[in-house]
Amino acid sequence: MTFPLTGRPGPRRLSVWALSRVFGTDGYADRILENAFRRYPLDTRDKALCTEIVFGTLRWWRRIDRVLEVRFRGDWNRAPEAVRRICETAVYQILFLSKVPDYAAVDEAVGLGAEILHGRWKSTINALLRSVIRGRGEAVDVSGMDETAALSVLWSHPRWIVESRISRFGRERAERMCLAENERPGLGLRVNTIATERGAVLTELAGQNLEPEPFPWLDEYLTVRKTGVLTELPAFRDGRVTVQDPSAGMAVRLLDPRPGETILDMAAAPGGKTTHAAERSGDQALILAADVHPGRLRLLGRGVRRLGLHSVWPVASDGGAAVRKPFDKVLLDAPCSGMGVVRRRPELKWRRTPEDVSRLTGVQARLLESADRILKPGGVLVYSTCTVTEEENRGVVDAFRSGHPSYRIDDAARFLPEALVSGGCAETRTDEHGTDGAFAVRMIKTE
C-alpha cells in the first residue's frame, strides 16, 4: 500500500501504516513500531494507543475481518488494502477499547480514507463502520461455516492452529488456548540474582507504580502489568533485571549451570538464557554464546555488559559449526514455529503454515546432531523452544533419542516445580501458566 508518513502522524494514522507493513513485510510488529516511534515520535499516551491498536487489531484479526466482510456490499477480500486495514483498525477500537469514544474511530477512519484514496470510499467506510456500531451487540454471524471455520472466526485463529489444538486437547481447553493467546500480555523480568533480590526489585517497582508480581514457580521472575519505558528504570539500566518471559526459565533451570563448567549455547542471540545462565552460575562458567548473526551477537555482547557478567564469550558460528571442544552441557534453543509466544507476536499465527512446522523439525534435528558431536560423554543435553507443536517438541526429541540411544532424559521435576512438568518434560501453557508457551527437555548422554 501506498501511504507515505510525513509531518507528525497521530497514533491511529501510525497504526494504520504499520499493520500495512506487518501485512505487507516479513517484518514483526514490535519492530516496525520501535522504528516507527524513533522517526515520529509520539508522546507516552499516544504511543501506548498506537501500540494497542496494532497488536489487539493482529490478535483478534480473524473476527475482525468477519464483523466487515458480512457487512461490505461485494467481496471484502478484494477491496483495496488501504480500505481494509483502516477499517480492522477501526473496528479493533469500536468493539475492544471501550475507553475510545466510537465518533473518534469513524472520524479518524473516514479522514484517513479520504486523504489515501483521494476521496473515494469515504462514504463506505463511513457506512461500514456505523454498521458496525449499530450491531455492536449482535452474535459474530457464522452462518454458512462448517465447525471449524466458525471457531476459526470466534477464537481468532487459522484453522490450521484450530483442528491441531482440538485433536491435541479437546474443544474445550483448545478454546482456552486460543483466547488466552489473544489477551495482553503481562511483562516478564528476571532478576539477576547476583545483583540483587526479587523482594528489593518488587518493592522498588510497586513504588514506581508498575503493579509488578512475584511469578509463583521460579522464584527469581516477576511480571509486571504496566510498563512504561523499562528501559528507563534504574533496575533495567543498572543491570538488575533482563526483560524475559518466565516460560524461558526453565530451559537454564534444567541445564543447571555449575562453577567451573564449560557449556555451550549453541544458538544464543539475543542473549536472555546465555545471560541467565552465566547469573545461575555465579558467573563462575564458561560460557560460549554462538550465532551466526553479528548484529545480534553484538546485541547479545551489550546484555553482558549491562549485567556486568564476565563468564559469556561470544562466538560467530552457526550453531556451533567452527567449535571443536567438547563441552560439558549444551543447550540448544531451537529454531522454531513461535506458536508459543503468539500472545506478544500475533502476526505469527497468520504467517505459519503447517509445512513451516515440518521444515523446521528438519533444522531442530540437524542442530541436535550438531550438539552430539559437541558433548561430552556424561555430558548435558537441553533442548529447548518457544512453540507448543508436538511435532516441533516431544516429536524431535523421540526422532532424536530413537537415532541415539545413548540419551536418556532426566527428569524435569528434579530441577523444577511439578505444575511445570509433563511427563519429564518442562512445559508452560499461556492458559495455565499465564505465561508464553514453551518446552524443554534435559537429557544425559551415558556414553
The other form holds:
Amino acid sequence: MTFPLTGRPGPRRLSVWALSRVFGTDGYADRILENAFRRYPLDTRDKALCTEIVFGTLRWWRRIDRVLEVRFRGDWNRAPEAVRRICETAVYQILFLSKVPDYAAVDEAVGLGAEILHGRWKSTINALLRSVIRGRGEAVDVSGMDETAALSVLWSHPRWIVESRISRFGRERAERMCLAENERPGLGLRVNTIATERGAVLTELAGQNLEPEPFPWLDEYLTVRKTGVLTELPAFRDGRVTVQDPSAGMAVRLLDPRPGETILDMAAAPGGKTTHAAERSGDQALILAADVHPGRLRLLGRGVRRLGLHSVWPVASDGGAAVRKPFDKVLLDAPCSGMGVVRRRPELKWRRTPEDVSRLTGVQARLLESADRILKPGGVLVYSTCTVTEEENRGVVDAFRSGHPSYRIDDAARFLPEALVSGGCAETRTDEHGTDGAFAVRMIKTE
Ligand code: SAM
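Write the structure block of the form predicted together with S-adenosylmethionine (SAM) for the protein whose form predicted alone appears above.
The complete assembly is shown below, putting the previous chain first.
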C-alpha cells in the first residue's frame, strides 16, 4: 500500500505508514522507522510510541488480525490494505497499551481512514474498533479452528513454527517459547574489555538511570531495560560498549581468539563478532573480516574505528573465495533464518517459510565447505547462527561432519558455563535465558 505522508505526521500515522512498508517491502521494521524519523522528526516520547505500536503490532499481529476478522462483516482478508493496517495498529493500542486512551486510538484511526480512503471506510473503521472495545474482556474467538491454527492465533506465531515447536518440545514449552518471543526485549551491551571493565560501565549507566544489569553467564555483557538514544551515550561514542545481545557472545568464546593467531571471519558484517574477537585477543590477532556485502562491510569498518581496534582487515568476498592462505581459525556466523531474534525482528516470523529454512541450509553447507578449504589442519572452526531451527544448527553440522569425519566437536563446556551448553554445543533460548536464541559449535580439524 502506498499513501502519501504529508505535513507533519504524528506517531500513530507514522506507525500505520511504517507497518505498511514492513508488509509491502522486504525492509526491516527498525530501518524503516529510522528512515521515517529522519524525514519526519518526532520528539523522544512520540518516537517511542510509534516504535512501540509498530513492533507491538508485528509481535501480536496474528492475534490482532483474528480479533478484527471475527468482528468484521465480510472477508477481512479482502479489506483494503490501508484499512487493515489502520485497524491493526489501533487494536494494538486498545488491547495492549494501557496508557493510550481508547478515544485517541479510535479518533486517529477514523481520521486516517477518512483521509486515506476518502471517507468511504470511516464508519466501518469506527464501528469495528468500537466493537473491539466492547469485547475487550472476552477471550479471542478461535471457534471452528483446528488446534494448531488456534494456538497460532493465541501465541501469535505462524502455524509452521507452532507445529515444529510442539513436536520438538511439547506443548507447554512451545507456548513458553512463543510467548517469550512476543515480549519487548531489553538491550544487550558488550563491554570493550580492552578499554574498560564491566563494573565501571555498570556504575556509569546506572548513574544515567538506564537500569543496567550484568548478564549472569558472560562477564563482558550487560543488559539495559531503559534505552533512549543509546548511540548518543558517552560509553558508546567513546568505544567502551557495543550493542550486542549476550547470546552473540558465545561464538567468540568458543573461537577463543589468541594473540598472534590468523583468524578468518567468513560472514563478518556488520562486525559484532569480529570486533568481539579482536577485543578478546587484546587486539593482537590478525583478523580477516570477509563479507559478500560491501555496504554492510562499511558498517563493520565504522565499528572497528569507533572501538579503536587495529587487528581487523575487512575484505569483500563471497564465502572467503578471495582468501588464499590457510588460517588458524575460521568463524562462520552463517546467514540464517533469524528465528532466534524475532523479539527484535518480529517481521521475520511472518516472512520466513519452511522453504527458506531448507534453502538456507544449502547456503550454510556451501559456506562450511569453503571454511574447510581455508582452515589449517589442526585448526578450529566455529559455526554459529542466530536461529533456533534444528535443521540450520545441528542438522547442518551433522551433515558437514558426516562428509568430513576428520572434524570432531570440541565440548562447549570447556569455554562456557553449563547453563549455555547443550549436548556439547552452545545454545540459548529466549524463554530460558532471556536472550535471543542462538547456536554455536566449536570443531577441530584433526588432520
Ligand atoms: N557475524 C556478523 C556479526 O556478528 O555482526 C553477522 C553476520 S550475519 C548473521 C550473516 C552475514 O553473512 C551477512 O552480513 C551477509 O551479508 C553475509 N553473507 C551472506 N552470504 C554470504 C557469502 N556467500 N559470503 C560471505 N558472506 C555472506
